[in-house]
Amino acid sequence: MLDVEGIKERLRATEIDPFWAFADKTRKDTAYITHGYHRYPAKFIPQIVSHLVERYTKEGDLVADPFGGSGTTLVESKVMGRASVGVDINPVAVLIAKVKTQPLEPTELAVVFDSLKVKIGTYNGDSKIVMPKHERIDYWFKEKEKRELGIISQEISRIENQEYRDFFFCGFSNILKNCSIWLQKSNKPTRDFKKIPSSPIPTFYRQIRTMMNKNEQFYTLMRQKNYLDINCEIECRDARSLPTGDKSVSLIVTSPPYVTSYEYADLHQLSALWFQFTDNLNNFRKNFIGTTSGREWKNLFLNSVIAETTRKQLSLIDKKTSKEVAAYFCEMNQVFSEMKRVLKRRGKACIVIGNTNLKGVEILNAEVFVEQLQNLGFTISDIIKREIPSKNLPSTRDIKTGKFARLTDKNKTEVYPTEYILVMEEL
């Protein structure tokens, strides 16, 4: 077991392994089968998961992801014949992950799509449309696009089969940004009043045709491997409460959110508002790891000397940020405790995380995680350092605030050029 300085030195001495960058992989490679269904920030590439699953599991093992996101770990586990379980606190993520992990019979799906197009085509200017009423919907969408989107979502909601209904809602979710006045090249919520939004109905049809092609590839692959019935469970719930028994999981592969992860709630607000997953973005943010809103932030147990030092440094600069960082590390320690509960003896937890900077203070996420996991009874199996050539993540932060920066901000700074894969073993 390494002490604090030993942990820091171990990570400092870890050289970049070019193999794990997968720099030779094209967008087509990383978005194969269902991985390209929906844009998603901080989505790691499937090749990371497939190599870890191949290295640390065998067929019949159970793989888990407590920060399921858009389902990358779950899809790759299914492709490799491993049952999987995942959770995410974000209902938009859960919708995407469910659709990506469920291969649908292509001919039947085509019939449902044809029927949907016919019904959408019956609408005219006098048709009654029921759509969500919210000031933020009006904030992001012009009237014409809003009405067309209402037509699409109204007819999708009438599809009886939930798997098909979810499939089309996933596609609908992915076109919302294009059809809004959200600045197209920005992950940060920014309006572009000069933007000409995409026309929703033809955009939706193109999106669905692309997804149907990807679904057919996925369905064919799973049928050839006889993996169509491989179990995959996905729930919308807290990462500190995994829906599986004690000592049942052979491998965890996860990419946790970074500090101030409640910002990710903003990135999914179009879908969250349209689907009425929330009517209040402030309340929506409260569910995400690291927010102090509605939390008891005094006497937080960080289980890490490195984290405590970071908190104290930040408290001299910005007390609110120091509380958020403390809440984040406290809650991540609780997630790691839950990982320990579900992992089998000698099971591996593979955590993909990078370090960052807030308010000029270096946030050593990887070092803190290693220290916390060691204190919970894990041991280091391997530490991999990789470059991030293509991760879809807001890549700039404001130097002063530490928050995701607009593309035009003068104070922006690049973040996350490299990250670690911490491979920790449950003793």
Ligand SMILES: C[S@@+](CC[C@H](N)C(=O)[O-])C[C@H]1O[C@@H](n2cnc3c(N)ncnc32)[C@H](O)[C@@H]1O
Given for the second form:
Amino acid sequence: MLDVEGIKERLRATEIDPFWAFADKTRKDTAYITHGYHRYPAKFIPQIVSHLVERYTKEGDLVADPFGGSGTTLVESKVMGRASVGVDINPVAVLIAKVKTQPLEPTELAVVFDSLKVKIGTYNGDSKIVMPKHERIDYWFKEKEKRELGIISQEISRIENQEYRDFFFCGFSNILKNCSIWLQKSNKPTRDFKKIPSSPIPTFYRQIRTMMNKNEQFYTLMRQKNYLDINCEIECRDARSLPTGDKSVSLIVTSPPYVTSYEYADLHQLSALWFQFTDNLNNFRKNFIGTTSGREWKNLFLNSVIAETTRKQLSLIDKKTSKEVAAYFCEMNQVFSEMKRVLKRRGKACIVIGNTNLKGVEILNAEVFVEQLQNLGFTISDIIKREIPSKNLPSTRDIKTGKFARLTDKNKTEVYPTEYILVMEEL
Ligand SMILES: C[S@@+](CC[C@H](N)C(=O)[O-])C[C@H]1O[C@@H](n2cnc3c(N)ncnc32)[C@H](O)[C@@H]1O
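Alternative state: the form predicted together with the named molecule, after the form predicted on its own:
Next comes the full complex, and the chain you just saw is listed first.
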């Protein structure tokens, strides 16, 4: 077991392993089969999961993801013939993950789509449409698009078979942003009054045709491997209460939310409001780890000296941020404790995480997580450091100090952001 300085040194000394960058992978590779069904912030690339599943599991093992998101771990586990269980607090993520992990018989799916198109085509200007009533729907959508979207969703909701219904709702969810006045490419909910929204019906048909092609690839692959019946359980619930027994899981592969980074609740509000998963965004946000709202600040148990030091440093600069970070580390420690409960002896927890900076203070997420996990009884099995080779992301750093530099600085060099894969073993 390493002490605090030992943990810091271990992570500092870890060199970037080029194997894990998957720099040769194109968007097509990372969006293969069902991975490209729906955009999702901070989803990780499938190749990371498949290598970890291959390295750390054997036939019959169960894989889990407590922050399942759009289901990358679960899809890849199925491709490798492993049963899996995943949860996410976000019902939109759960819808996406369920659809992505469920291959549908392609010919039947085409029949359902044809019949849906016929029904959508029968609407005229006088047809009555039942739509979700919420001021935020009127805030985001113009009348014409709102009506067309209403026609589509009304007809999808009449499909009897839930798996097919969910497939079309997943596609519907992915077009909502384009059909609204949400500022394109923005991760903040901002309106763009100059935007010309995409026309819903043709956009929906295009989206479904793409998904149908990908479904067919997935279905064929699963049938060839005889994996169509591999079990995949997905529930909308908190990562601190997983729907699986003690010591039942062989491998966890997960990427947790970051503190005060993405507000997943806000980012998915178009789908969450349309599907009436919530009618109050403030309440909706509260259960997401890493958010800023509705937290209990007292008696937080961080289980980490590094986290306590960060909390103190931040409290000298900004008390609110210091409390938010403390709440985040406290809640992550609770998730790790639940992971320990479900993992088998010698089972591995692979956590994909990078370090961040808030108000000028380095937030050493990776170091804190290793310390917390060690304190809970895990040992380090492996620490991998990888570059995230995104064309949009290289940041400019000072060659000597490694700190962020301005584009005009002489000593600047461009580096890709890095993250760790912490492979921790349950003793
Ligand atoms: C980085 S994302 C995971 C992305 C995922 N690896 C993928 O490939 O799509 C983190 C996820 O944690 C979820 N989350 C936040 N708080 C949670 C909680 N208390 N319980 C379960 N999931 C939570 C968010 O909704 C988000 O989907």
